[in-house]
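We begin with a single chain expressed as structure tokens, specifically the form predicted alone.
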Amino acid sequence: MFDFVIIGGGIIGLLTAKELQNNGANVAIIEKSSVGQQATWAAGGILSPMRPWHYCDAVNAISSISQSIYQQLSNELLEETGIDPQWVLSGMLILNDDDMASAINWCKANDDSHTLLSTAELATQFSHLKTLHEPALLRPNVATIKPHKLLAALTDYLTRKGVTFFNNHARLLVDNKNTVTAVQLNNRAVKAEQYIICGGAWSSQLIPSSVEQPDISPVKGQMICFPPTHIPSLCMVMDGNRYIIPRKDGRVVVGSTREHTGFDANTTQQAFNELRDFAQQLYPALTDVEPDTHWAGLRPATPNSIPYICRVEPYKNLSLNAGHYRNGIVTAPASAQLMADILLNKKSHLDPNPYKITRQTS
């Protein structure tokens, strides 16, 4: 018997995992894919809100304390497993806002690093880009990370700590007044002392009928990669609901859709033009350049984008980390933190009551 079974392979059940086994427990991770292939896989990387103007404070403290950790959870997992999760303090620069002065606002009272740069310091700067005709912000300490090598170095390093996989389907929480006595899998039952359902935009499937239900719904993101170029900037832009990623590699992330169609993860050719569009307009030496790769990813959305971290009442070893829509990245690091303090009655840093699901919502 586990310590603890941890339902979802993404990057917070993976980080929760680390949490968990640093503390000395006997941890299991089941995935029904490949590790990460989900939400994860899709995400771009980015290692902020957007706008986290536009976020409430529950969202954006765990996304603080995660930002601080990144650099050396990178350096640890380079380390230990020789894989480079490709951490980079890259920047961030932001065009068209449609609330500069709220953005400039809570950068001042949030003593987040930023410049209003005029245009033609833009011209100066980011010559790569399109001539732009307003004003834009510059945040220098926004960082990316490649999702794909922070998952490969995550599980090499949790394999490396004794954290066992199992690569199947959780089909049902076999339960007895309250009480979770096992996941039954396709083919075994496996049984642990304490549950935690880290499944994305799944994660509701789960969840008993007899108890108050968690708001997670999927919206599906698509996203496009530009073969490696010449670019001459790591500084990631955002123009509307649009973000380039460049990579160290040359490559060119672009994203996102956002669509709510269910459990639909299928990608499509108008979304693959749109996106393809709008990278060639606003970055010129793409303008004969194809896309090489197309994918989708489906978010688990919540009712203000606040996650669920906290125990399901009143069941006694039942627990939920899920609902980061767009942030899982982002916040997976504050919330594996939680989660374990939680789990191992810690006091945590972070007030739980936001994350949980009886919370109040506006």
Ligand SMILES: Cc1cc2nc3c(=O)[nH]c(=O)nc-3n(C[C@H](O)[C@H](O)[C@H](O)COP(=O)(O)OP(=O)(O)OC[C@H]3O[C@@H](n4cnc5c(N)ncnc54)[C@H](O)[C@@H]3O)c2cc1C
Contents of the next structure:
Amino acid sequence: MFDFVIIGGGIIGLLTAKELQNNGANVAIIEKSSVGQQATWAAGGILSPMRPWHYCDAVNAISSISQSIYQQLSNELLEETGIDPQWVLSGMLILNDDDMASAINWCKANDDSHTLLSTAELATQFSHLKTLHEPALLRPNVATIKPHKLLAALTDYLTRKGVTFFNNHARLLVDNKNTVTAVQLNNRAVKAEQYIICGGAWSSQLIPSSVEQPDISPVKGQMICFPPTHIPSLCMVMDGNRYIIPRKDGRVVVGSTREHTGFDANTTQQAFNELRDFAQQLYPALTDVEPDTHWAGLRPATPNSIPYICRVEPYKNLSLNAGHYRNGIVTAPASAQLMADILLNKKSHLDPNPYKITRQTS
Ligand SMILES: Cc1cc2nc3c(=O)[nH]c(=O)nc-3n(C[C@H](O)[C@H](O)[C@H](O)COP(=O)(O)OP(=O)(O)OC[C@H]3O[C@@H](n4cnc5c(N)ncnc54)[C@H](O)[C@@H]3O)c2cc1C
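Could you output the structure for the form predicted in complex with the ligand, given that the previous block was the form predicted alone?
Everything in the complex follows now, all chains and molecules, and the chain you saw is the first one.
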């Protein structure tokens, strides 16, 4: 019998397990495919909402707490496992924002370091970009992390700390007294005091039909990556819904699409071409280089992008930590802390109300 069984081995499940395990609990994670191979694996690893001024306070609050934790988390994982999640203070350059005044006001109000660079300054400081005809906003304190490395480090860390992993599709068994009695796997049932659904885009499929349903749906995102190229800056560049993340090893990640195609996570030639053309146009150095990797993942979308981090009432022993949409990497540490605070009856730094299933959304 475990203290906690977590269903879903993406970033949210893994960090929730870490929080609970650090509090002395006996934790198991059940993952239907390989750990971290779904949305988390697909992510770019930008440690900020792309444009925080477009998000509500509930999203920015968990994002901002997480941003203050990430460097330390990355160092801790490196020290404990020898695997470097590659936290890099790369900075973020935002081009062609249609609402630059709101962006600057948001930065000022939130003490977020920023500079509006003139076209002349851009030509000097970002000479590897195409000629830009409008000023752009630089946020130098935005970091990135490499999701594949973060996943590898976290999995290794949790294994060393004694967290149990089951590789199986999970189904909840419930009685008629609003209690989960076990999680059914193919060949056995696993029991715990408390069960936590961290199933990303699939989370709604696990919620008992008798209770109020969370609104979580899949939104596909496709990404491509160029082989190592010499780009003399690690600064991310955002342009509309597209972005470029230069990695330390010289590879260049380009994202992303936003597609409502249900649970279909196939890649398409059209998206490949669009992302490649966008990158080659912005970075002339990529003109004669072909991307060598192309992948897709399913983001767990919710109304207003606010995740559900709460008990599933009236169930006595069922909770939900899911629905982080485009910000699941950056918001994961604070989401896991809030989930653990709720489960361990601790006072949280965050107001839990905006993250409940019963919240009001406009
Ligand atoms: C292309 C793309 C780019 C992104 N870029 C960024 C970014 O730069 N920054 C950022 O902050 N966020 C980004 N995101 C969003 C982020 O990746 C997600 O919000 C986050 O990974 C969600 O994590 P998760 O653990 O909830 O979901 P997942 O990583 O999808 O994990 C859920 C897991 O639950 C498992 N599961 C589901 N049902 C069951 C079941 N019945 N039994 C057992 N296991 C089950 C699944 O197999 C899966 O492994 C991006 C997403 C995409 C797709």
